[in-house]
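Shown next as structure tokens: one chain only, the form predicted on its own.
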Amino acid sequence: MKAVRIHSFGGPEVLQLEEVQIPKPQPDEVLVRVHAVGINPVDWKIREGHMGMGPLPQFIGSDFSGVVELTGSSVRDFRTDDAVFGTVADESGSYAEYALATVSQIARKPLSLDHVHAAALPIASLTAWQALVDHAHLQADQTVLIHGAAGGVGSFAVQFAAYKGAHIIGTASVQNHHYLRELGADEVIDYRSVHFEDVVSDVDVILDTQGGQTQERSWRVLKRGGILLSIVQPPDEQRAKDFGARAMFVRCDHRRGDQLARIADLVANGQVKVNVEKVMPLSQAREAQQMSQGGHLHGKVVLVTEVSGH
């Protein structure tokens, strides 16, 4: 199978697709046939090696929406040719022709939900998710900013934020407002031109997605026993404290198959959005990275396998 590797850290240029095995799947796990794949920025990261320094060579990637091929001898709730998608196993790597994906990381994929669109929900959706309704035990009657609103997780976040009902403020540019008003977003502050500490007061929630002085001057705004969640730095617990608030630094740690499957009904409900901005082939990683990298976008990078039949 053909798949994409590192032998070392660095740019895109050390992205190599290579001939290798097709991958065994073990007693909890299947084997997928890929159809489609997921860009993170956590990918460059592990290319760059920001990410712990792993051993070499390293399979790149874990969104994926693919076709199960084979099963693991413990496997009761998947069958082969089962169309699923979510993350992939810790020895595999999305940007492959064939994956191996442990059965509590997957959902059915809805008939409703093509390849290329399942594939851009798993992390960027479980980061959203688990950040606003398993940490923050968001509200109808509360009021949440959500920092780069139209990022890949903050556009989520904006749209879970409204199935949840709550009142929603996002920052973004201001070419991007439409677009924030049509996920669900309430009122929408363009962070070149405006400082949001001066316009916003007694939020509940502040979902974090730029680090830095936005996250410093977050806490202004924070209403006292509110709750910031950064997904980019953890918060200071001491200015937690100070301001009578809670901190939480979220990472997708738990990459749920449950959750999946419930947010894939959202989207099959029409009730969730999935944008995508490009879709490349597999052979094309490097530029798809880049396109990832660069930023502003407005929907995910997706690469798609020659096994799908695109």
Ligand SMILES: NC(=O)c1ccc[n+]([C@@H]2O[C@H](COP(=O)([O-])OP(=O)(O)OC[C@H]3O[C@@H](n4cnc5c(N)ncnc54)[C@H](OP(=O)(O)O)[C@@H]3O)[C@@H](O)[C@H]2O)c1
Contents of the next structure:
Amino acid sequence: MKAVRIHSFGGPEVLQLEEVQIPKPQPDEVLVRVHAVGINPVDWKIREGHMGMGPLPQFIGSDFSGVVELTGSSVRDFRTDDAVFGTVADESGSYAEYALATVSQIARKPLSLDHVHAAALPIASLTAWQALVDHAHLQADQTVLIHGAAGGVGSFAVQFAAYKGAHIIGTASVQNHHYLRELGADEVIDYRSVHFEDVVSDVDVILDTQGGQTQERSWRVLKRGGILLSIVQPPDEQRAKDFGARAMFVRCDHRRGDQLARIADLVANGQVKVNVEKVMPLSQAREAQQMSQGGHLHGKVVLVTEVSGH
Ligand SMILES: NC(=O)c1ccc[n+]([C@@H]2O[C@H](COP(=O)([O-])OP(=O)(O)OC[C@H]3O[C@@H](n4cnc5c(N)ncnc54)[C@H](OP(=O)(O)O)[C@@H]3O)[C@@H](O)[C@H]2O)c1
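Counterpart to the form predicted on its own, namely the form predicted in complex with the named molecule:
Below is the entire complex, every chain and molecule, led by the chain shown above.
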């Protein structure tokens, strides 16, 4: 099969599309014929060695949508030819024609959702759901401030917050404001021309997708008893105490196929939209990661394999 691997850490040029053996599933894994691959910022962070320098060569990519080709000996819930989506097993990579996935990390793909849009869901939607629903327990009478609201995680966060009935304030570049309102944001702030702390106060929940100064300036807009959740930089516990607030770093738990199924239902019912900005062939993995690394996507970049028929 064709798969993208790296033999050293570095720029996009270290991504190599190679011919490799099709892997065999462990008892609790399925082998999936990959149709579409969702790109996440963590993919280029791994490529550059920011997430630790694991053994090389290394497969790349996590999010996929495809069709089960083979099941491991203990798999009962999925069968050959089932259309599934999710994240790959640790030793595998989704930038490939075939990938391995542990059953706890996948869900059935609804018929009404195509592979391209299903592949755009896993990490971004799970992270947003886990932050706002599992950890912040966001309620209808609360206000949430979402930084980077037009990004992969942010755009799902806005929609999940709207689903919960919360009041939503999102920050984004001005060209994304219309898009954010369509997703359900009540107020939008152009972070390039307005200091959000000048116009926002007393929010219950903050989702920080940026870290650095954005996180530091966020404390003073949080209500006492509010919560700041960061997905990029562990918040300072002492700062949280100083402001009478709670803080937490959220790392996406990939083993939540059950949550993926629930999110897929929301998409299938039309309550949540998946915005795909660009679809490219697997052979353009380098260009796709460069787009992600640019940091100003509104929506996801998805790669398709030849089997997908695109
Ligand atoms: N902890 C975890 O498990 C986890 C999971 C998923 C993602 N992450 C991390 O979370 C971050 C966001 O991921 P993503 O997939 O949403 O990225 P993305 O799709 O690339 O989106 C980035 C967004 O950031 C916005 N932005 C850039 N500078 C900003 C600023 N100063 N203030 C506010 N917004 C700004 C951009 O908005 P405009 O285009 O409007 O300028 C863009 O929409 C990445 O660093 C990723 O690695 C962590």
